Partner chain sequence: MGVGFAVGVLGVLILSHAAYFTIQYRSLLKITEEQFSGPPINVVMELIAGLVLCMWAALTVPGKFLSILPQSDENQVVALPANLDFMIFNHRGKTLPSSMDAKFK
Amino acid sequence: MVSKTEEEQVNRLEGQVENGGGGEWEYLCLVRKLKLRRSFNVLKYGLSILNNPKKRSALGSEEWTLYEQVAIAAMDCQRLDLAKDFIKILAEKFPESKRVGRLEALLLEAMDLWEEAEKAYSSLLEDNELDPVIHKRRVAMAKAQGNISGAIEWLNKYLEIFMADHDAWRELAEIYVSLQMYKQAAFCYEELILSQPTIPLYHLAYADVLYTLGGLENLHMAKKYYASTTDLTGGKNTRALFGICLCTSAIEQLTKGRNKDDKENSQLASLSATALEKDYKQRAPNKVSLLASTLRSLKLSS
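In the form predicted together with its partner chain, what is the structure of this chain alone?
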């Protein structure tokens, strides 16, 4: 979970390093800690450290972690020759290491040699039956070859064993959404919200999926989750505020003519509309008229 302060820190360090102000090692450590995917920068700055023998010896034992990080970044940037060099150095230093074995199989994947990679992973699994990283790589391989149903099968098998892995649940939810299997995606998001209830982004994604499914019950639930997102973010999430307005207008369309206890619903909608207008006035004043006409058309369509 990348918080705002951490993101600002990363951007500041990135700007500093780009302008030649030093601090490459801190940048690389921060990227590794926050698990960001900035392969181009990691490769550039990692190479600058590794090519400089003075800086390289200053790292001590952390040098090998850096090799691993830069090897993966090189594979992401399609510099497979560099990745091969790094992995050779690591293999010389740590022979018979599972971690280096995983990297070698990763390189085979990057070179599109799927059968060899599959063989390498199976042999690694023989030594260690329950290595979660290798199971996840098998899912990623199925996904990379375009075999999405195979990826879903592997991922479901993985989740039967490792039920607490949030990243895997998130991946499964995104795959289901890409295949438009929204009911299953909703189930995955429910698991995520159960395990990490304070992250508003999961509530938001769940509400989006429910709104897409449609139907009166789902719309009511979606409105509740948009409201909980607004609660968790202190009203700063524009998408959640829009979601509340859209859900209210869709519910009114579905229950045309049935005057139920709509006072509370319309209050919520008008509150979020006011919050949106205030936000737009502050951040994008030239779009306020566009927003006003949109909100008016939502209310009029009921």
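I have the form predicted together with its partner chain already, so could you send the form predicted alone?
What comes next is one chain alone, with no partners or other molecules.
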């Protein structure tokens, strides 16, 4: 994730280049280092260097890195003619390169030649079946074609090999949620919490899924994870505070006062309601009355 300082540095360099102060190469290097996707500017500034023989020769071996960077940006900007030309230059320079082979497959994707792209990726995987980039491209291709079941299949296969990829687990969880496959989504969030227990986003998403599944056991678990979210965020997550209130209300309706933890539940809900009221008074004072009405409907009050 890009820090505020890094983002300011990129924006400063961008402004410098736009105002004729130079720094195109420094900008391109920083964007590549931070893995930012600013394709229009990368294409614009990259071409200004590549089309200038003096500037291009000054790069030395970095010239080929720039060709790769600009080729990808050209595909993003639908300048497939430029991308094709640059990939051809790279293929001539590095005829047996698997890295160039990935670019060629990526170009086939950009041209909507899905079958040819799949064949290209399959061929590359024969040489290195543990290439994570190619596995991820297969997921991306399935999603681009609207083949969600295919995306799920490829993601699961990918996670069998790269089980520690948190972004992949999260992507799979979000796909399952979009398909209302909540039990499968819950499993994904459990994996994320086990590997990164201090990230409140995963606790919150897991609680949301459990609350949606419903049932007394799931509601109790959802409440615990909403509570852990508030703990990890210093009590400042509005969604988690509402979640505690909603879970408490739903549990009371299901147990009809027979719950042995009634006192504890009511205390936690009361604390959450108080925190919500304080938050609303500070950030949305015109909606405090609406909050009060909502809490009354849940038979809760601060």
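Residue numbers count along the first chain shown, from 1. All values reported here derive from a predicted model rather than from experimental measurement.
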Hinge of the chain between these two forms, where one rigid part gives way to the other, from 213, 141, 167, 38
141
How many degrees of rotation separate the smaller rigid part's two orientations between these two forms when the larger part is superposed on C-alpha atoms?
16
